[in-house]
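Heads up, the chain below is alone and in the form predicted on its own; it's given as structure tokens.
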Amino acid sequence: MAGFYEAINEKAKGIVYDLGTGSGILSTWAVPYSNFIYAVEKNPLVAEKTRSCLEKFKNIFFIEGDARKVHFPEKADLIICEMLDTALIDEEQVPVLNSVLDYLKKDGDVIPQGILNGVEPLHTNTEYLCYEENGKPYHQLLGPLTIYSHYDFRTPINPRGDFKIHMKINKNGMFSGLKITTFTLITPHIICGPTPMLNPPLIIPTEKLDVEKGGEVKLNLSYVMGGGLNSIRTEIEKIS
């Protein structure tokens, strides 16, 4: 949250959209620097509470609804959209931003500005997709982190991700899973790694494969950003 606070202090001005505003905290941080803020929240239970919290701010206009269907009366100098999830799979960051980028001024900006995704080969006994929490589920890394994608939220993004990744192996063992880690570029100078609350690493079980130190594995990884964890598909092949 400190990173978002710093970025908003630096970049908020003119007209601001806060999409998926939640509690409205990011909108309130933009108040002193902005002429007007459009805060949008789709969840009716959240919206009921947020509306009452934001009504005291004269330069915030609260909208209950899906940001993808809102007709904004003026273009934005800044779009804040914190609908983040590991690799952007299980939240609507990409489809929402794709739908509103035409409303962003040519010199406008987005917070966060983008993400980096990395993957590591590992051994794990888990048979289910899950997020890592306090070292669980148990896993042993078998190779280094490979960055496989980099997205800039200021430009449209194809929500379909299809990646062919070569992963180095630096330990003998049984390859049985992947660990995806997302790094959030709140600005080019403020980069947040995973935390229990922001994009915890995602553990994905795979078919099993004996691997040796110095070897290499080819990974075919695909998913739909905003399509949910059930959209994830993997294939692995030992190539050396």
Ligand SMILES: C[S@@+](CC[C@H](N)C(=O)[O-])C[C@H]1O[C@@H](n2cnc3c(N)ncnc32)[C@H](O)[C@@H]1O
Given for the second form:
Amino acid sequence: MAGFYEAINEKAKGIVYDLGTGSGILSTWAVPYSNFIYAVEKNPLVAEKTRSCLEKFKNIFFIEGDARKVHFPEKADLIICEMLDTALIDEEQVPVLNSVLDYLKKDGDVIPQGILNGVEPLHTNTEYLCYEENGKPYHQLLGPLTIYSHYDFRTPINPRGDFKIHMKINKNGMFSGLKITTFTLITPHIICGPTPMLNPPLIIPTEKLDVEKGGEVKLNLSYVMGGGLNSIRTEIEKIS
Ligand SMILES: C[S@@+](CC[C@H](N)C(=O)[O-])C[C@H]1O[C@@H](n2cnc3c(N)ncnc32)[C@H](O)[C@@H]1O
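The form predicted on its own done, now the form predicted in complex with this ligand:
Full complex below, order starting with the chain above.
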């Protein structure tokens, strides 16, 4: 939250959209620096609360609805869109941004500005895809983090992610899973690693493979950003 606060202080001006406004807190931080803010929330249960939190701000217009379908009457100097989740798989950050980028002024900006994704090979007994919390589920890393993708939210993103990744192995063991970690570039200077509330690392069980220190494994990883965790597919193959 501190990172978002700092970024909004620095970048809010003119016309601002806050897409997936939730509590509306990010919109309220933009109030002193902006002429007008369009805050959009699609979940009706959340929207009821958002409306009452935002009604006292004269330069915020609250819209209950799907941000992909809103016709905004004016272009934005800044789009705030915080529908983040690990690797952007399970939330609508990418489809929403793709559908509103035509509304962004030429010199406009987006908060957050992008993300980096990395993957590590590991041993785990879990058979279910889950988010890591306090070191659970138990897992043992078998190699270093490889950064495999980098997205800039100011340009359209193909929601289909297909990655061929070579992973180095630095321990003998049984490869049975992956850990995906997302780093958020709130701005190019404010980079936020995972927290339990923001993009906790995702543990993905894979087929099993005996690996040795010094070896290398080829990973085919695919998913649809905004397509949900069921869209994740993995294939692993030992190459040395
Ligand atoms: C991670 S929460 C962000 C909350 C907000 N930034 C805050 O600080 O309270 C994402 C929000 O986006 C909303 N959302 C998801 N998809 C949406 C869409 N297509 N259009 C509008 N809101 C959406 C969700 O209902 C949720 O409230």
